[in-house]
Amino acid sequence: MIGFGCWTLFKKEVWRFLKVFVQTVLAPAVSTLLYLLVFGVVFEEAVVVYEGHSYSSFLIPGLVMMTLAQNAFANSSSSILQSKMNGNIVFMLLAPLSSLEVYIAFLGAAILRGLITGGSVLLIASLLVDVEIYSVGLILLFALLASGVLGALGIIAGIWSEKYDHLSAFQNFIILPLTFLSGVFFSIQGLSPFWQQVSAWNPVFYLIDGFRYGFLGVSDVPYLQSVWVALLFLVMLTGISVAILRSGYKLRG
C-alpha cells in the first residue's frame, strides 16, 4: 500500500538534487555535450552507421541515454549512502515506510533525474543539429525502462557500499563499461563476432539500442527483444533491492 509517507520521501529526495541543479542536472548535460561536439565534428564526414543517417543523428541518442542512465544509477545510490555515511538513514528506517514505499520513493527520484538529465541533453543538442525523431511513445518507453534499471541498481550498490570509495569502484568498474561499450559511440555490426557475443550480455546496450530505434527506427537487435530484456531486469533488480530493504542488510548495523 502506497502512503503519504512515500510521497513525503520522494519529494524529499527530488529536493536534494534540485537544491544543486547545477552539479546534478546542468553539469552532466554539458559533459556529455562535448562528447557531441569533438566527436561529431571527427566523424560526422568520415563514418556511417546507418545508410541515411548521419554520425550525429546515431551518435546523439546514446549519449542521452549514456546521460540519463548513470545520473539516474548517482541519485539513488549517493543518497543511500550519503544517508548511511550521515547516520540519518535510521530516521527513514524508524518511519512506517514499507520497503516496497522506500523503494518507489528513491527509484521514482532516481527516474525523474534521469529524465530531466536526458531531457537537458537532447535540447540543447536539437539546438545544435537536427534531430530525427521516428516513435515519441519507444523513446519515452526505454527512458523509464532505463533509469528505473540504473536507479534500481543504484540503490543495490548505495546499500552495499560502506564508504564513498565503495561507490566510486562501482561506477569505474561496472556502471562506465556497461555504458561505454554498449553501443554508444559505436555499432555491434562493426565488431568482431566474439565482441558482439559479449556486448549481447550486456544489458545497457539494449537499453541504448532500443532507445535509438525511437530516434531513427533502425537499431541493431528487433526493439521487441530490447523491451523485453529491459524489463526482465527491471523486474529482478526490483526484487532484490526490495528484499535488501527488507532485511535491513547493512542498513540496521
Contents of the next structure:
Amino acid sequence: MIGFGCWTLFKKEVWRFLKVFVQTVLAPAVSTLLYLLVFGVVFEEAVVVYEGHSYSSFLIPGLVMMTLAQNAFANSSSSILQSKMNGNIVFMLLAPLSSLEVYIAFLGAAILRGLITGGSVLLIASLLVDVEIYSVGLILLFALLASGVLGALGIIAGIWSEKYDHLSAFQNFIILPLTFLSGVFFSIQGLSPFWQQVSAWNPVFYLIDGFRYGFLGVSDVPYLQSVWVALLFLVMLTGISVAILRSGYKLRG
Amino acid sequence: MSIPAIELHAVEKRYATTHALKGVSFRVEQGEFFGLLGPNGAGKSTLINIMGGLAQASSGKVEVMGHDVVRDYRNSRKRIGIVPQELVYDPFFTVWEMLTIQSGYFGLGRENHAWLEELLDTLNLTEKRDENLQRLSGGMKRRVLIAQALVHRPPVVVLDEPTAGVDVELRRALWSFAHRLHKEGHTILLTTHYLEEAESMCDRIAVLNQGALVALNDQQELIAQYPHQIGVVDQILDGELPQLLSSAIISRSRNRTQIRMPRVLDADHPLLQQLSAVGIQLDQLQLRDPTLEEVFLDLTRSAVEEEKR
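Let's see the other form, the form predicted in complex with its partner chain, since the form predicted alone is already up.
Now the full complex is given, and it begins with the chain already shown.
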C-alpha cells in the first residue's frame, strides 16, 4: 500500500534538492553547457556522425542524457549517504513506511531532479543552437527510463556506501566511465569491433542511443531494443533495491 | 489482563564479535513509568532500537501494544515514539518543516497541525519555529527530537537518555514534561545514567548488564529483596585487611567506610569476625538499606565478576 507517508518522503526529498538549487541543478547544467560550447565549436565543422545532422545536434541529446543520468544518481545516493552519516535517517526508519514506499519516494525525487537538470540543459542549449526534435514521446520515455535506472543505482550506492569516499569511488569508477563511454560524444559505429562489443554491455549506451533517436530519428541500434534493455535494468535494479531495503542491510543494525 | 505496552520474549542480538542481548524477556504494562538501567554497553540502546525497528533482533520477539515490531511494523511504529540518544537533525530544514515532515511520514497532514503547534508551545519552541535546525543550541535540538517523537501521539514513549549532556534547567523541564505525558496516560520507558532520576520517577526498574537482564522489580522491592545492607563505620579502614572484609568495602570517604553486609548476620559470621579483628564491633556499625544506585552498582559489578569467572 502506497500512502501519504511515501508522498511526504518524496516531497521532502524534492524539497531538499530545491533548497540547494544552485548546487543541485544550476551548477551541473552550466558545466554541461561548457561541454557543448567547447566540443560543439571545435567539432561542428570537422565531424559528421550522422549524415544530414550537425555535430551539435548529435551532441546535445548525449549531453542532456549525461546530465540527467548523473544527477538522478547523485540525488538518491547523496541523500541516503548524508542521512546515514548525519544519523537523521532514523526519522525515516522509525516511520511506518514500507521498503517499497521508501524506494518509490527516493526514486521519484531522483527522476524529478534528473528531468529538471536535463530539461534546463536542453532549454539553454536550444537558445544557443538549433535542436532537432523527432519524437517528444520517445524523448520523455528515455528520460524517465534513464533517470529511473540511475536513480535506482543511486539508492543501492547510497545504502552500500559508508563514507563519501565509497560514493566517490562508485561515481568515478562506475558511473562516469559508463556515461562517458556510451556514445555521448561519438557513435559506437566509429569504434573498433572490440569496443563496439564492450559498449553493447553498457546500459547507458542504450539510454543515450534511444534518447538520441527521439531527437534525430537515427540511432546505432533499433530504439525498441534500447527500450527493452532499459526496462530490464530498471526492473532488475528495482528488485535489488527493494530487497536491500527490506533486509535492512547497512540501515537497520 | 490488558495488552502490555511493550513485551519482549527471549530477545537475542548478535553482532559479528559481540553478543549484545542474551535472551532478554520482560513486559511493560500500559501506563507505567518504567526505567531501563544499565552501564554503557549493557544493551539498552540496542533493545530500544529493536523496539522501534532501527535494529533487527537475531531471535526472539518484541511487541508494542500487541503488535509485532517485524510482522506488523506499521501498527507497532504508529504506537511508539522514540527520542534517540544522539542529537541528530536534518540540516536542510527548519523546526516547523521537520515536524510537518515527520507527521507526514505517519500519514498525518494538515489536520495534525494544531497538535504540532501545541507541541511547539509546550516545549517552548514556538519562537524557534522557522529557525534552521542547524542553528539551534543542543538543548533546543533535544526539544525538537522530543517533539518529533510525539508528532503522531504515540501511547508509548521511549526516552533514551534524554538528559545526557543537558543543563540543569532543561533537565528539570524535560522531567516535568515526562511527568505530564505520564499523567496524560502515556506509557514511558526511560533509560538514564542518573539513578536519582530513575529513583524519583519510575514505578518499576529493569537492570541490564552485558546484554542480560539482572534485575526487574518495583524499586522498593528491588531494594528490599537485595540480599545486602550497608554498614557504615565512622573511620577509614585501610592498610592490610582480611580478604573478605577488603572485598566488602564499597567506599571510603570523609572519615567513613561503607561496607556491604549480608541482611542476615549471625554473631559468628566471618565478616563480623574479621571486623572484630580490626577493632570494629557490631554496635559501632550503623546499618541502613542500600540506595538504588548502590544496588545498581553492585548488580552490575557482580555480573561483570561472574562473567570473568
